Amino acid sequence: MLNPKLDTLDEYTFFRLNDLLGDIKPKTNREPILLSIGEPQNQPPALLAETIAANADSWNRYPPPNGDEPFRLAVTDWLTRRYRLPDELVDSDKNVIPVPGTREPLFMLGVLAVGEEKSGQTPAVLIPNPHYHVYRGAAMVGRTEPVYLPARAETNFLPDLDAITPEILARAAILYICSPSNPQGTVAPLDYLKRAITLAREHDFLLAIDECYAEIYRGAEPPGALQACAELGGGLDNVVVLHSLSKRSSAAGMRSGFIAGDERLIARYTQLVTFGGSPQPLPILRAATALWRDEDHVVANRAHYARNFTAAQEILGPVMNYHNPEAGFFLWLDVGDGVAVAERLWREAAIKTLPGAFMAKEEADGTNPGARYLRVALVYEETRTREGLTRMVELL
């Protein structure tokens, strides 16, 4: 009756790191500091809740599934000049869509880009390792195999697309990555991206790009995929990228974002959300309308992101092998044991953080590649992530 695959998320990142940490009482009196989540905590704009406010007469009205044209038109507006696209590449009525959020969307791509078989065979959802576990959620829903494509350290913690077997790519159903990543804050350069999108299209598998942390980054802007579409031609065909506000904007709670790209799978999401989906209501419609004409806010939250960044380079840097990630608001930091290191800063401490491992599946060989290491999350504002950081320095 039900889904045996679905046994396996009680391996769901926190419900681990809270068995963990559960029963553990921290030693210290200080104030708990949780570094674990990356749950923005500086507020959003108040354009948000101004624009909301003056829509509040459309709450009563159910709202379409593809969203109105105004957001799509900021949305495609924003694509164009934040990306450098063609005016024509993004057509706002056919390749793109509100979501709620990006989490929900990564995991429906389960449903709507995988079938029965492909090649003959078991479908292959192909996923970084380490990474973010909704996209371990995807391969969950349906008769997948879902393959773990080691990101370390000597790959600049990007899977190493020519590693992929022959074998995995005639059956790959979709590919994910993460750009800027989670937990690493790599950037995947314009050439990367471009091979990437080659062999979806040669092998006609979706390349699902995330690129929710695209609007935090310290230097020069991170490329996009469609970006590289431009650069490559052949349309948007294969590939679809997601963003949304709760990075760029600090407005996880808001649950707004969109995909773009490719018309089918933009039509298939269109149907699902038509029949059992739950579309952006109109207020909120408005206000993600009004967030991404506005880039006053990005600027400012890029900075509070990038004083935190400057205190980890001088709380850290002396005392480590440390070095700031290009993009996001994460830290990983190679600390040895993660699980060991998470443990003891909670129960000493009072500095919670998130082990690698918990990232990560087990290869073949039974290693994990995010053993080594623990994902710190600079969410606070200044003061408090310098607290943070020094007392992890005081135990370390």
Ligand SMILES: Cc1ncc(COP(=O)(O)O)c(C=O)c1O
Second form
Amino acid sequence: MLNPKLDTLDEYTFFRLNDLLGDIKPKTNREPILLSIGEPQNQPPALLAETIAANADSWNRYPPPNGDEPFRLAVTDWLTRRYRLPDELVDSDKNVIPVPGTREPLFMLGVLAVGEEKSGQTPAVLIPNPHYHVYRGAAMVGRTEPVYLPARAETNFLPDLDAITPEILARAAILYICSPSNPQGTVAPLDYLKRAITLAREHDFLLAIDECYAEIYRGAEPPGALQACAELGGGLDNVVVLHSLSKRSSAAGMRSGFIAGDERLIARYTQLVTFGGSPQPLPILRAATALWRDEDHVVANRAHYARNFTAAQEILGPVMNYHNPEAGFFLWLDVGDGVAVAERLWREAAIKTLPGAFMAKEEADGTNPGARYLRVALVYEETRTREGLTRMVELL
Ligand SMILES: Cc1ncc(COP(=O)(O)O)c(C=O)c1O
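Would you mind generating the form predicted in complex with the named molecule now that we have the form predicted alone?
Next comes the full complex, and the chain you just saw is listed first.
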């Protein structure tokens, strides 16, 4: 009765974490601190609830599948400003659609962009390793095969694009890149993005750039794939970027984001929502419009995370080979054996972290590129973050 391909859903990262730690009772009475999940712990700005309340008279209406013009214009203005794009690059009617967070569209791209065959062979979905688990979802649709691209320290935690074989490129249907990346916080440079776009166009696959951490950074603004499109020419062909209010505005529960890119894909996505997706309710769309037009709360949010990373530098810097990631809100710590250390941290210090191995697949040589690492989410306010990191250091 069930699709056997979906048996791989059992490999979900947090099921594995629960298998590892679920039966262990911490030895300490200290309050548990959960640094395992990447969920913002601060509140979104009041603007969100106020705008939803002010638009309560539209809950009775079916929302349009592609949102409405004020939303699409707010997003287009934001993209154009944030990435210094030429005015005409993003057409708000053709290149933008709201989505209920980015998880759903990341999966749905598998429905839209993967056919039964590519170059007469099984289509491949190319996924950085380690990765956010949802990219694997696209490879569960139809006759597809996930291909894991090593993203290790030697290549600045980005897949080496020039190491992808011609055979894989010929049957590539989608290439996912996360920048800034979860888990490592690496920012893909503009030249890297341009190379990825060029490959996508040469081999006619979809390049899906997950930019949902784009606004959580410490130094310079991370560049984006649309900026790379602007520099390359050729419009937005073969490219889609995914953005979310979950991290930018700490509004993960709102389920609101957008995708922007190739108009063929956006048109088809609109049809897909009409047949089987969730359009954004109008009061939520109004609030999203207000949030994309407001930068003050984003600046404050960035400062909140920056305080945590300053704390991490102070606390971890003296005891381990530590450097702050460029962006995102995770630490990706080389601890030698992530599973063993996560278990010890929970048992001895009531600190929950995520072993890097649970975010990665074993590669052909039998090694898991996440095995040495621990992912630590710095999502609480500074005092609690300091407490968590200090307890970690006592044990490490
Ligand atoms: C890399 C990455 N992409 C996408 C998402 C999905 O976020 P949302 O669906 O809330 O936009 C997450 C959430 O943790 C993530 O870490």
